[in-house]
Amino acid sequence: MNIHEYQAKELLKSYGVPVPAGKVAFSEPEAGAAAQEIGGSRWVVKAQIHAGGRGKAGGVKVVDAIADVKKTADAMLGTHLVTHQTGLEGQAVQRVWVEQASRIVKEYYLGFVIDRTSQRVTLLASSEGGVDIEDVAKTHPEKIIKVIIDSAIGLMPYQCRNIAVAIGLKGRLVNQSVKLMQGVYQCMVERDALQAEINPMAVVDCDGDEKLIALDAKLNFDDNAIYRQKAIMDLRDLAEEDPKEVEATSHGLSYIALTGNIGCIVNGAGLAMASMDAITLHGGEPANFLDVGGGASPTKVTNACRIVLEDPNVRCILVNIFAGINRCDWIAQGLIQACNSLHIKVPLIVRLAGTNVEEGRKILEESGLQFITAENLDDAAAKAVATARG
């Protein structure tokens, strides 16, 4: 689950992380009033969407008058901002963040992520901030500093100081960085975040006094732990999310929309990824990732079919089930129920294996419906691609 930049900054501020003064606005008058309340003579107006690359796409503007704050906010609100992370359709801008402009001396990168190999939080830092960290990793990997944090003792001050010195911070800024890094880490752990990114973490000139602040912030939270984070759940902006993904979550399904025309209904994330790889290998393109999980009842399978079919680009559905906790007869009953209740008109390619596979295949054969059956994953992917091509 993602939240907006302004929400991330307000949350980090509660953990002692310094951020610029700012206020959210949903209209032109609110933007002007926000600038007036913040004070100063220069402001930054930022479009609030769940995507990076806003600056390059015109979603971040620096202005020198309150009239220009209002004019800029009016130009942003209601538009669709297209960045390298939104796709061609872009995302609607429904609010802006009006922030006091900072006199930037130097920008750095700071990020906390879950390292799957060590199964611990890893701190990433770089002297190259304000740009895509992926580009830095490709062109100057030596400029990215990594520290794996022992979850038993947490992020230690000496680790923060070592990071600060390694990226070029000096003097009082080193001690400021300790407070900032530990604040971000504490927020991440206590709030069940999967990712915390400060890009840029900036040294700014405050009337001759240099200070370290979080100039931008991104937090991403663990959906599996959100039930115990009511305050975070209340920050969720459903308008920013795909309605199909939101509905899928309510039915216990993991769904991610993609751009292809072959719908996928699979059990297990690994098998789902393998199914999409097989489709691509045969020259097709998956329309979605959908994991029905364990214990997929006929009703759950029906809901999965309905959500996949809400995508008008879907020309066929590949059902790939390797049953363990699941049962192939449940899946077969669910597919028949879906065909009868949803009046499915696109072909279904079905591969069943595992628990009660013979019962499942028999149910499909005796249903009188025209399922395209497959013996294995490769066979299923080939038939799905051929079917999608007509």
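Residue numbers count along the first chain shown, from 1. Owing to the predicted nature of the structure, the values given are computational and were not obtained by experimental measurement. What we label the rigid core is the largest C-alpha set whose atoms superpose within 1.5 Å from one form to the other. Compared with the form predicted in complex with ligand GDP:
- Once the cores line up, the CA of K362 ends up 2 angstroms or more apart between these two forms.
- After superposition on the rigid core, the Cα of Q337 moves by 2 Å or more between these two forms.
- T139 is not among the residues whose C-alpha shifts by 2 Å or more between these two forms once the rigid core is aligned; its shift stays under 2 Å.
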The other form holds:
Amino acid sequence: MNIHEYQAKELLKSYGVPVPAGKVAFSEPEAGAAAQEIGGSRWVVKAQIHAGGRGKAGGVKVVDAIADVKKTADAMLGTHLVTHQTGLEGQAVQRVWVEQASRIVKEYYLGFVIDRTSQRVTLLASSEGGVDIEDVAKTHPEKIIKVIIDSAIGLMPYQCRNIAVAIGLKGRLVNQSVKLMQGVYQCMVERDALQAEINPMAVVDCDGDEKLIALDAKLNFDDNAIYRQKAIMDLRDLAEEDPKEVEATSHGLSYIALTGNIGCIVNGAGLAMASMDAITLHGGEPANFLDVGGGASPTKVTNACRIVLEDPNVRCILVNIFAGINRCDWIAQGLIQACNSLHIKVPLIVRLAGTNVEEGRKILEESGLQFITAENLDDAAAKAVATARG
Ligand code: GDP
Ligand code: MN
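Please give the corresponding structure for the form predicted in complex with ligand GDP, as opposed to the form predicted on its own shown earlier.
Below: every chain and molecule of the assembly, starting with the one above.
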């Protein structure tokens, strides 16, 4: 689960991470009042969407009059911001963050990710901040410092100091970086975050005094741990999420929208991945990942069909069930129920195996509805790709 930059900054602030003073605004007058309250003479108006790359896309604007704060907020609110991280249709801007402008001396990169190889939180830092870290990784991989953190002892001050020196920080900024890095790390561990990115972490000039601050903040949380993070759950902005994914979650289904045209309804995440691979192997493209889970009742299957069909790109649906805990007769009943209640117009390619498979096949045959049946995963994928093509 993602949260907005301003929420991440407010959270990180509570962990001692220095961030600029700011206020969120949902309207033009609120933005003006926010700037007034923050004070000073220069502000940054930042579109709040769950995607990066806003700077280049016009979603970050520095202004030096309250009238311009209002004008900029008004121009951003209600529009769709298209960045290289959003889809082509962009993401609706419903809130802006008004922040005291900083005088940037230099921008650095700081990121914390889970490294699956070492199974540890890994800190990434670079002197090349503010730009896409992916580009730095490609062109100057030596400029990214990587430190694996031992979860038993946590992030040690000496590690932070080594990193700070390696990216070129000097003097008092080194000690400031220890506080900043440890704050982000502590927040990440305590709040079950999977990813924390401060890009840029910036050295700013405060009346001749140099300070290290988090100028941007992105936090991503582990959905599997969110049940024990109520305060984080409260930060959820459903408007930022795919409505199909939100609906799927409410029905106990794991659904992830993709860009292809073959809808997938599968039981088990592993089989769902294998089904997507098989489709790709046969030259097709899956429209989604969907795991109906074990014990998929007819109602659950109907819900799955409805959600998959909400994607207008779907040209056929591949149903792949290997029933262990599930029952093929339930799945078959669910498919018939879905066909009848949803008036499904696209072909369904069905592969059933496992518990009550004979009953399941019989139910499908006797329904009088047109299902394309398949013997195994490979056969099902080939038929789905052929169906989607023509
Ligand atoms: P992103 O493009 O979505 O990652 O948004 P950021 O919050 O990282 O902002 C993009 C860029 O805007 C930063 O890299 C800075 O160069 C610039 N920027 C952000 N805040 C300020 C500020 O307070 N003052 C100045 N001068 N530039 C800023
Ligand atoms: Mn950024």
